[in-house]
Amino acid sequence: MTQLESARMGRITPEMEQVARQENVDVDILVKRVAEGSIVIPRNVNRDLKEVRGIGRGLRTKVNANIGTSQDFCDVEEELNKLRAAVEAGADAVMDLSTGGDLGSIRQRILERCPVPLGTVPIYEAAVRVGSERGSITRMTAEDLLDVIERQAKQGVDFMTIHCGVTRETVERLRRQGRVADIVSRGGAFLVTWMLTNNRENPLYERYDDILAIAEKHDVTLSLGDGLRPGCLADATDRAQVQELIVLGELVRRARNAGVQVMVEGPGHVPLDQIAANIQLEKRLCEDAPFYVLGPIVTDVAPGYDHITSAIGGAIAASAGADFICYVTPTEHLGLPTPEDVREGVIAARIAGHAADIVKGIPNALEWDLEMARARKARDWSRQFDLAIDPERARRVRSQRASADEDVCSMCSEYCAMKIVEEALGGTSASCSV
């Protein structure tokens, strides 16, 4: 029984009571939550997950890390290396997008070191293996499709991107209106390919049904797959954006009758002015299924910095109502992250999240700040170190730009602004009570 089916039928499970515990929520209202599907809780039945989370309305947003081999750099335990900086960094997902080396091996490697959810991409296995055994991902077949989905639902994913969205109609209005990046989806680049070449329509789309019969036996949440986002701000919310997620609408109300848990991918590379409307529209067509956010990147001019580009629009995004944000680091565009690289961008989409968070009012949030100030104004260090993001950072600058006076900073030294209103006002200053 997935944990939709049991909220529909009223019955509290282990996992919603540890997330109600940990989003400081009444588990009744989030029974309701995931009872409707606003709300997903990832988590498999086959795999014991030390620590589960939940996505969607009301919660804390949450962060996801993106790890995994490739033909050119195929070293697992580099993986693992990455796979612990996220977790340390606190990523709440994490997803393997390998395609070098044995992809069920290590995928298993990762499954037994990641404490939070996992996610995959079911089709890059299938194509590495087909393009591997029969010279071309054209050669795939729907069959070929299912037998890894299924495979992965068994070996314990948590949640699987799907690009069932990506239809003949929704090719035809980007072949009809053009674009400058055409597809950036690894995804829907393969199914893109296979289909024109076979002139057939995506497997995934006919054989849903299927899908969803594997993904309800096991509890996999699927993660409806943007594989025609944008990949420039110049192709932004365009007709193909949009038809496919008039696709993926329908196909949440089919996976919520199929008693599946389902969340929607959204892009991408978008403009400031038109995050919010991409939030809106989602919520709308999707019937506030929970929205996972890559950044979104808001200019294309910033390799190297794309952890700070997306960190803008991911803070854009959840405020306007995102749930979930794919982490972006600083080698986006440029090649395959480092263990450092993927710590800064899990740090980078945390703090979008948080800022976001407190506007939301989400439990908790806005009170994480107040104790940093209080902790800031009482020059208490320690404190600061303990409530910052990235503690280990915090500390680290604070070490080598020590001042001679252990009371302040380096910045102001002893015209610290507020020291000396302190000190003016006689050690005591007016205090605000939030």
Given for the second form:
Protein chains: 2
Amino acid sequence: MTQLESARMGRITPEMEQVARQENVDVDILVKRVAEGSIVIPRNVNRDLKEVRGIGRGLRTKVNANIGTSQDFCDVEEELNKLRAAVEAGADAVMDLSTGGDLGSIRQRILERCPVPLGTVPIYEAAVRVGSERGSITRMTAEDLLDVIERQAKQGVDFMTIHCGVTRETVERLRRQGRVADIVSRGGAFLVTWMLTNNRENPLYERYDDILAIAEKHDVTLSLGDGLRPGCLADATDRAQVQELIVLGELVRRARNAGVQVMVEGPGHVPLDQIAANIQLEKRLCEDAPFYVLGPIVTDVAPGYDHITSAIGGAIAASAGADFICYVTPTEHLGLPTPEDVREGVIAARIAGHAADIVKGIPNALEWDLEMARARKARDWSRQFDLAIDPERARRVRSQRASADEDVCSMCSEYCAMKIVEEALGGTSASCSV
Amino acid sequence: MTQLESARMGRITPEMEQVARQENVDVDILVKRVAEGSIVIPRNVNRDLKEVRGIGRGLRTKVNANIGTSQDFCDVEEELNKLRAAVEAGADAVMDLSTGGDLGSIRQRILERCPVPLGTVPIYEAAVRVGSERGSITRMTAEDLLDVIERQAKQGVDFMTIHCGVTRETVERLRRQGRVADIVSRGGAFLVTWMLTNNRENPLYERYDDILAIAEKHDVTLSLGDGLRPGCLADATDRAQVQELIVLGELVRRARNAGVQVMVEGPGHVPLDQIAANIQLEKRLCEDAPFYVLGPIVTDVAPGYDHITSAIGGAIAASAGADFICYVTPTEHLGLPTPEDVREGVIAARIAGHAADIVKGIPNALEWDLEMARARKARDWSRQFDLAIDPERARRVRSQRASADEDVCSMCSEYCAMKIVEEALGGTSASCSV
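Since the structure above is the form predicted on its own, I would like to see how the form predicted in complex with a further copy of the same chain looks, so please show that one next.
Zooming out: every chain and molecule, the one shown earlier first.
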């Protein structure tokens, strides 16, 4: 039985109990939201998942880190290092997007070591296999796709990106639209190529009921991919993107009817002032399904700094209601990330998520900042490090630029405003008796 | 005559012409806005300023970089390296906040090498000098302050932060408020200490007319400092902060009446959902004076990453109408930044400003992104580097993670979505004939 089916029957699963504890929310509210579909708890029944995570309404904004080999960098040890970096930096979920090497065995090794939910994009494995065996991904069959989805489900994958919204209808809308960057989703690109070459409908759309049956059996959470997501600001929120979202909304309802947990993926490259509208649109069109955004990246011009462009977009998106942020690393648009890039990307996305959680009113979010403010005021450096989102980096930066006076920092030295005021006023703090 | 006085007489100065050209705006509109005070052009009449900048309504969001020695790190050569790093990274203005060493000679060397407007906080020099000569900054006199302001004005400083809003009234409001972090502005801390010890009104407030006379004579743009800016999220937008802003609004009008260009400084640490309100409040209370924000930082918990916390806040602030962003470096709250930190800080703030300029409708902002999107679609790497906000870094990241296929990048290698789609569709681009 899936988490969704259990919730509908009012059965509280151990996973729901764990999430309720982690999040400090009432388990009855959690069950209600899982039942209505506004919260998902990705956990494959075949998996020994150490740390479950809930994603959706009223919960802390979650962060996903993409790892995985490419044809150019195909070293499973490095990917395991990235996994470790991601988890240590606080990622709530990891996706294995490998396209180089023995994909099944790489996934197995990642699954064994990943304490948090693991996601994949099964069409990558199908495309890579068919490409190498038959010379072109256009020779892929629907059975190839379903076979990969089923094997990955049996292997224990907790959530899968399925690009079912790339249909003949949406591709026609894309053609009429005319875009600057066309398609930047790999899954979308594979499917459009296949559809145009074979003059057929998207097999993931045609065989959606079969996919739902597999997902229901193993409780794989479906993440409905946005194959037509905009790849530049100029293409954002266009008719092709919104058309696909309408289709995804219909597929959300069908998934829920089949007892399958489902979330929806979103852009991408979006100007700052269109982000909130994108969130609201998803929540309406997709009946409050959790929204999983990639970025959004708020400017195209900063390759090398896309962890920052996406932290800006991610914070705005999450504060407007996005539930799950896929990190973007500094290497985005330039190459495959290193473990250090992974770490930077996770921290930047966590900053975005936390800044949003404060204004979403998530339990204990603002309290964290309050504790830090008190430690800062008290110039309790050890406590500041303990509370820092990245204690190790905070400690390193301070020690590299140490002050002769351990009570302050080297920016202001003896002219530390907090210290001066404390000595002059004895503090005006609410906690002080003035 | 100041730029403001010239504009009121309808005289177009060479500086206005330069700004109009830089910004691609009509010079008559610019003159009108300088006359009404919604745009300032900081340029001291005594200064040989190579690149003037306009700050305010309808203009590109500008970025300031703070440099300067402290008691712990007092090496003028390193500060000159920071100046170079800031200017190379694209800072529109620089503030010398030195508090260590021979402040007059450090400032002179920076002034000689700084091609963009230079700002200072004169009370730092007054406090450091009085502290060393008389043992305590509380022995400072109003004449000491005016003397420093006048000497810096004669030396050529283009804009000065003056904390005139820290008055007995606002300090009383601060006391009644009760804060977690009290005062985090050094200028604010010096003044409150002085006021409480001497039981006197803020000399910068009492002698405001004298300050205006100096500023008018040399066309120093006043930047009205927010000595009571919040130092943590819990203190944001409180009665003390807003009370000070009301006083600053009154002082804006007095500055304009005296023919002095004026802008207003703002927070600081602010939760994401209070930022837009802060901008609107400033614009209303301060009669559309350009707003110069520090950050805002949207969470307190990320020391080591405050270039990112402030890029999030800066982008939201600028998109809501803030005109001038003071950068924050990764070293904020931990120590004095290095030249590399300066560079990171400037780029992060420029990303924030540019993301906002796109949605502000600033001329040519979105066009930059469009050019990048076209270069990316064409996989024209050389053009992408030329268009990158930091070409050197983009180039380095790509070369460190190079693909065997020069046409793509190592993330997707042969599975590059753009390339696949191009081969399948021949492009659906608006520019293509499909």
